[in-house]
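Given next, in C-alpha cells, is a single chain: the form predicted alone.
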Amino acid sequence: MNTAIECIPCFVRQAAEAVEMSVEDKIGKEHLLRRLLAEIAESDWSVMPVKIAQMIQRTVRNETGQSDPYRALKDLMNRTALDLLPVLTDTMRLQQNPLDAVTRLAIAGNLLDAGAKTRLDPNDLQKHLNTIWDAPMAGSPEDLFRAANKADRILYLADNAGEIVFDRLLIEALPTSKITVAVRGLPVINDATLIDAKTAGITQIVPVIANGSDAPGTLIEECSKEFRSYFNNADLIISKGQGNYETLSDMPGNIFFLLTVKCPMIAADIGAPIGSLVVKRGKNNKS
C-alpha cells in the first residue's frame, strides 16, 4: 500500500505525540516538531506509509538521544493487559465458540496502537473489550485454525505492546510446536520488541526472534537474514496489525491478516468498515 493524502494528518499527529513524549522544554519541542513537519512535507509520498512513519521515529530518536521514547507507554499497555488477562480468560471461556472468542480477543488488542488515529487509551481497554464478542468480523477464525493445523512452520508477526499479551492466548490455542514469533528489531512507536514478548510470557511458550528492523511494519528488504529465512521457509504467516498489513498485503504466500480496521484507507483496501475485526487470507494467497 502506498501513502495517500489522507495519511498525512496521521503522520503529523504521530510527530507531535513523539515530540511530546521525548522533549521537555517548549523551545526544544517546537524546534523538533518544525523539523519533522518539514521532513514529512519533503518526503516521497509514493512510498508505503510505514516508511514515512519510520523516518519520523528515527529523527526523534536521533535528535533526542532517547532509544525508546514510548517505553513508559508500552509498559502501561503491558501492565493493563496483564491485569485484565485473568477475567478476560474467564469471559472468553464462557463464549459458545472458543476459536472465535480467542481470535476476537487477540484482534481487539490491536487497538492498543499509538500510531493510529483511532487508538485505544489503555485505561479504556476493559470497557472496549466488553463489546468485542458481538462486533462484526470479516473472515473466519475456523479457516485460520485449519490452515495452522495443516502447516508445518508458522511465523507469527507480532504488532504492539499490550496487544502481545492477548496474542499469547491465541498462540496457546494454536499448535505451539510449529510457531515462531517475530517482534521488531528496534523500538519504534509502541510496537512490541523482545522486552514486551518476555513481559507477556511469549518467550516461555514459543521461540521469539527480532526481525532486525526499526520499521513499524515488515519491510522484508530491511529485515535480518535470520528473519528472512524464517519468513521464506514458513508455510503459514500470521500477520498482526495495520503496519504489517500495509507492508505485506500485496505479497504472495499463505498469509493471514489479523487486525482491527482503524482508517479509511485500510477499510477500502481490505473491504471491511472501520471498527471491524479482520481475520482474512491475503489477496495473493495461492493456497
Given for the second form:
Protein chains: 2
Amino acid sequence: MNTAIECIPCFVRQAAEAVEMSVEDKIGKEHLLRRLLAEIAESDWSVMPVKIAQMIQRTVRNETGQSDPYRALKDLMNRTALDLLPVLTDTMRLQQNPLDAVTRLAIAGNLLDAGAKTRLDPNDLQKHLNTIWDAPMAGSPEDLFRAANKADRILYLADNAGEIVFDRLLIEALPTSKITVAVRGLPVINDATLIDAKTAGITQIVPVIANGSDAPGTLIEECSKEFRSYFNNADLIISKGQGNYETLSDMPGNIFFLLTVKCPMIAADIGAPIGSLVVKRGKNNKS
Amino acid sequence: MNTAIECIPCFVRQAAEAVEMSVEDKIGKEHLLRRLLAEIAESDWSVMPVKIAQMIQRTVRNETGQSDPYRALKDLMNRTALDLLPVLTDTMRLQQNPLDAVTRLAIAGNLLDAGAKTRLDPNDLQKHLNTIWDAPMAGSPEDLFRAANKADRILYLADNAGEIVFDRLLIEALPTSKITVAVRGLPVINDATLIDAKTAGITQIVPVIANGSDAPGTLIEECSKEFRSYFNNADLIISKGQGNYETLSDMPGNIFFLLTVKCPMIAADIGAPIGSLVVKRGKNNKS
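The structure above corresponds to the form predicted alone; please provide the structure of the form predicted in complex with a further copy of the same chain.
Expanding to the full complex; the earlier chain stays at the top.
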C-alpha cells in the first residue's frame, strides 16, 4: 500500500502525539512539531505510509535524545491487558467456538494502538472487549488454524505492546512448538519490542526474535539477516496489525493477516469496513 | 482562546479536506497540501485557531481559483436539514418543555459541521437527532429566553449551513421582532453565508446581514462597519458554534454561547465534556 493524501493528517496527528510524549516545555514542543510538519511537507509521498511514520519517529528520537518516548504508554498498555486477562480468559471459555473466540481476542487487542486514530482509552477497553464476541468478522479463524496445522515453521509477527498479551493466548491455541515470534528491533511508536514479549510471557513459551528494524511495520529489506532467514524459511506467516498489513499485503507467500481495521485506506484495500475484525489470507497466496 | 499544539493536527485535517473538495487531480492535491503544511509550519501559533483556519481557506481559494469549494457540501447539508425538518418539528412538539426542546435542536444542528472532527455523516444525522432530547446540557435555555425577553436588540450570530435551518426554529421561538441575524461575509469552510440564510427561510422572518469577514468565527476587527454597529448596539448577542465561541469567549458583554462541544480544547475552556450541548452566558457577562 502506498501513501494517500488521506494519510497526511494521520501522520501529523502521530507527530503531535509523539511530541506531547517526548518534550515537556511548550516552546520545545512547538519547535519540534514545526520541524516535523516541514519534514512531512518535503518528504516523498510515493512510499508506504510506514516509511513516513518511521521518519517522523526517528526525528523525534534524534531531536529529543529519548530512545523510547512511548515506553510509559506501552507499560500502561501491557499492565491494562494483563489486568484484564483473567476476566477475558473466563469470558472466552464461555464462547461456543473456542478457536473463533481466541482469534477474536488477539485481533481486538490490536485496538490498543496508540498510533491509530480510533484507539481506545485503556479505561474504555474492558467495555469494548465485551462487544468483540459478536462483532462481525471478515475471514475465517478455521482457515487460519487449518493452515497452521498444515505448516511446519510458523513466523508470528507481533504488532503492539498490550495487544501482545492477547497474542499469547492465540499462540498457545495454535501448534505452539512450530512458532517463532518476531517483534520490532528498536522502539517505534507503541510497537512491541523484546521487553514487551517478555512482559507478556511469550519468551517463556516460544522463541522470540527482534526483526532488526525501527519501522512500525515489516520492511523486509531493512530487517536483519536473521529475521529474513526466518521469514523466508517459514511456510506460514501470521501478521498482526495495520503496519504489518501495509508493508506485506502485496507480498507473495502463505500469509494470514489478523487486524482490526482502523483507517479508510486499509478498509478500502482489504474490503471490510472500519471496526471490522479481519483474519484473511494474503492476496498473493498461491497455496 | 489561543491555538494549542493539539490544534495543529486539526488544521492539517481541515486543509486536507479543503484540498479534496477543491482540486481534482492527484498531483494538484499533493502540491497544494504540501504548500499548506509548509504554511502551517511557518505560521504564527500564538493567534486564535480561527486565524489559522482562515489563512488555510484563503490559500485554498487563491490557489485553486474556487471562491466557494464547500458549496456542494453546504447545499447537501441544507437539503438534509430541510428534509428532516417536518419529522423533527413533530418530535419537538412532543417534548415536555418546548423552549428546552427548540434550543436543543438548534444546538444539535451544530454537529453539521464539516470543519469539526466529530462531525456526523448526513445519513447518521437523523439517528443522532433522536438522542438529543435527553442528552446532557450545560447551562439553561430558560436563562436564554429570560435574557431575550428583557433585551431590546438581539444579534444572532449564525454558524454553519445546515445548522442554520434549525436556527430558524429557535429564532421563531424567541422574540423574533427584536432579532437581526448575521452570517459570514464570504464563504469559508461550511459556514453559512447569505444564500444559506435565504435557503433556510430566515430572510423571510428577520433582517439578515453579512459580517464582511471570511473568518470561520467572529473577528470583530475584521468585520464591516455595519456589522460592528449592530454588534455594539445589541444588548444581547446569541452566538452559535465553536468558531464564534473561540473568537468571542473572552469579550465583555451580554453574550450567550450555544454550541455542541467538539474538541478537547473547547471542552477544557468551557468546562463541559465533548458531545455536550451548551447554552452558556459569556464569562465576562456583567449583567
